[in-house]
Structures are given as C-alpha cells and as structure tokens.
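Read the single chain below, which is given as structure tokens and is the form predicted on its own.
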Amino acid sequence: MMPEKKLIIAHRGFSAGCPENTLAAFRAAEKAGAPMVELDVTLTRDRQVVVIHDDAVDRTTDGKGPVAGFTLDELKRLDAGAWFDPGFSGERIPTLIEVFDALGKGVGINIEIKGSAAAPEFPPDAVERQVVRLAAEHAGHRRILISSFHWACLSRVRELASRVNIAVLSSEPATADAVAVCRGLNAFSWHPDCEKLDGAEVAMMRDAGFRVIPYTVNDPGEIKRFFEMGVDGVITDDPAAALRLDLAAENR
C-alpha cells in the first residue's frame, strides 16, 4: 500500500524564496505544488483584515510602528519586499481577500489569527468574525483551515462557524489538556512546535483522531524524520523541499 500524502502547507508562503506573507511568496509556494499556505491575518486601524506577521511592521517593511497603528491606505504605502531581495521591492502587504484572488482554487489556505487582534468584548468587525466571514465568501471549494494561538479565538470560530476546519496552535508539549481542548474544539488537526514533539505526543493526538502537524519545518533530515514519526505533514519555509520527500516516500 502506497503511504498516505503528507500536507505540506507552505508558511507564510514560499518564504525560504520569497518575502513572507506577500503575494510573491503565496504565488511561488503554488507554483511549487504546495496544496495549502499559511499565512498570519491582523487588523489595521480602520479595521481591515491584512496578512502579516508581527504586530509592528518594521521587520518586515520599510514602515515603522505598530500595524494597528496604520490604516489600510497607509500600509498599502510600504514596502514589503525589498527588506528580503532588491528584485522584491514593490511587494505590498496584503489583504486576505487578495490572497484568496491570488490563488488558483485549488490551494488550501491555513489562516492563523493573531491573537494580538483579539477583543476580548468580540464587537461585530472582530476579526474572527471577519475571517469566517471572508473565507465563506471566497473560500469557495478550497480547504480552508483556521488556527491561533490564542485559543479563545478559536472557540469563537466554532461558535461562529460549525464546521470550519480548525487548528489549534501549541507551543508546548502534547498533554491530556491539549487533548481535551482539541476535542472542545472538534478540532481538523494539533500543530504543535516541532522543537518539542516526539513520537508518543503524535501517536498520542493521533489516536485520540487529530492530525498532526509541526511547524516550523525545515531541514531536510528533520523532515524525513517527522514524517517516519508518523505526522500528517508540515509546515515548512520550503514546501518544494518537502513535496520531493514526501514523493520520493510515495515512491519507495
């Protein structure tokens, strides 16, 4: 019997190749074959929905200071690009709807909410409800997965949303609790840090059902390595890298 396709979800894109949570990078992680990306969504200002990771974009852009500092309009000023490679410059920061108008309808989109744009009064533009909100609107047949740290959001989601596919995030080892959150949830899949995961915790989450997912995984031997584990894929910086592993395991 020939093993089961591993999920390789690109993060933030193709960002070994390309600047992170830019169009550029989504675009490159498809053209590698890679069947999912993730990507991080926060709120501006004026409340929009933007993909970008940190709560400030200085690391990132050529801007300074905190992004819900900046309405959409001003971030849509920055550059996102060139901090990476001079023949990236002119990438912007995007808005969720323009990821899913970039991507053919055949790549998933693993949404992680930073738990930073949380409040905690859940006011009617919160951004759970305008993620849900916009991946029912144009998620159309892609698989659409929706993950967070900050698992108060996640309850949201489900409350919001009964059968969005959820994946809760962890940066500590697999106990019972996560377990039971998982379960709280009726979570899709646990991605744990790749750091901290053995394989007791993934036969563990797998057999009380959830798929397991590590991130951030990129070195090669590493990759083999889960993937022997028994996880359900990775997330890597290097979606090419591990899709040739994953076949190359088809393959044997």
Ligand code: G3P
The other form holds:
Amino acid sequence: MMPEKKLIIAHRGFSAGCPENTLAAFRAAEKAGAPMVELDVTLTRDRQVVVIHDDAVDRTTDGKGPVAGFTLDELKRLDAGAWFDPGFSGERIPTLIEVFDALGKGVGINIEIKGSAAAPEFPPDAVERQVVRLAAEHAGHRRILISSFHWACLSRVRELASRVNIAVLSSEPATADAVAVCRGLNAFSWHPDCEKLDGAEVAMMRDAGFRVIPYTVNDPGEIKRFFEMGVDGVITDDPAAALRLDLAAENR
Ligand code: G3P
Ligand code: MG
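Requested next: the structure of the form predicted together with the named molecule (the form predicted on its own having been shown above).
Expanding to the full complex; the earlier chain stays at the top.
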C-alpha cells in the first residue's frame, strides 16, 4: 500500500531561505512545491490584518515599536527583507489579502491568529471576524486552515464559520482536555511543539480522530523520525527538504 502523503506546511513561508512572512518567502514555498504555507496575522493600529510574527517590528524590519502602534501605511514604509539578506531589501510586511493574491489557488494557507490581536469583547472588526471574512472572500477553492494558541479565538472562529478547517496549536503535550477541546471545535488537526511530542501523544490524538502536525521541524533526521512516528505532516522552515523525504518514502 502507498503511504499517505504528508502535509508539508512551510513555516512563515520558505523561511530557511527567505525573510519570514514576506511575499518572497511565500512564493519560494510555492515554487518548492509546498502544498501549504503557514503565516501569522495580527492587527495594525487602523485594524488592518497584516502578516508578521512578533508583536513588535524590531526583529524583522528596520523599524522599532509595536505593530499595533503603526497604521498600515506606516508599516508599509518599513523594510522587511534586508535584515535577512541585503538581496531581499525592499520586501514589505504583506497584508493577508496580498498573500492570497500572490499565491496560486493550489497552495493552501494556514493562518495563525496571534492571541495578542484578539479582543475579548469581540468587536465588529475583531481579528477573527476579519480573518473569516477575508478567507471566505479570497480563498477560492484553496485549502484554508485557521490556527491559534489562543483557543478562545478558535471558538469564535468556529461560531463564525461552521465548516472552516481549524488547527489547535499547543506548546504543551496533549491531555484528555486537549482532546475535548479538539472535539468541541471539530478540529482538522492538532499542532504540537515538536520538542515535546512522542509516539503516545501522536497515537492518542490520531485515535481520537485528529491529524497531528508538529511545529517546527527542520532537521531532516527529525522530520524522518516524526514521519515514522505517524504524524500527518510537519510545519517546517525548509519545505523542500521535507518534500524530498516524503517523496523518498513514497518510492520505497
Ligand atoms: O503554526 C505553527 C507555528 O508557527 C507556531 O509557532 O511562534 O512560530 O508562530 P510560531
Ligand atoms: Mg506561526
């Protein structure tokens, strides 16, 4: 029997070779054949959905200060590529819509909502509402997977969209409570920290009916070890390496 294809998710795009969460990184992941890219979203001061991992712009741009302190126009003036390599200077922080527009419809998008962008009062322009709306308007037929470490965000996403794929992120190993949370959300997958993942957890979550896709696995030996443990995919900075391993497994 042919082994099932693994879902290789390019973490912040092809971030091993490009500045993370930029259009260059997402296009490189698509070019490498990644079936899905992962990105992080948060809100600007004027409540626009932008793609950046940290709460501050300092590490990945030439600016300083919290993302939530900039309007979209102000953020767009920052360089988001030169910190990684001068060859990428001119890259900008993309909006979520710009990523949808930049990628072919065959590439899935795993949208990770940063808990810091979520407001408990759930206003009309709440990040969850905007992400669900933008996905409905721009995704076309491509696969969308909405994830968060902030499980309250995921409950709100589920209330808004009964059919969207949800992934539950966790930095802690799964417990019976985690299984109940995944059930309550009718989750597509469980995304655990690879550093703490073992075979028993993979078996427990898969037996409960949830795919297991750990983050962030970069070493080829580790990717192979997780594949053999029975995970359904990996979130990796180097999708090309992971795809080569999956292909090698298929051909065995
Ligand atoms: O979605 C998996 C992974 O991106 C979670 O961690 O901190 O890289 O967003 P982080
Ligand atoms: Mg992320």
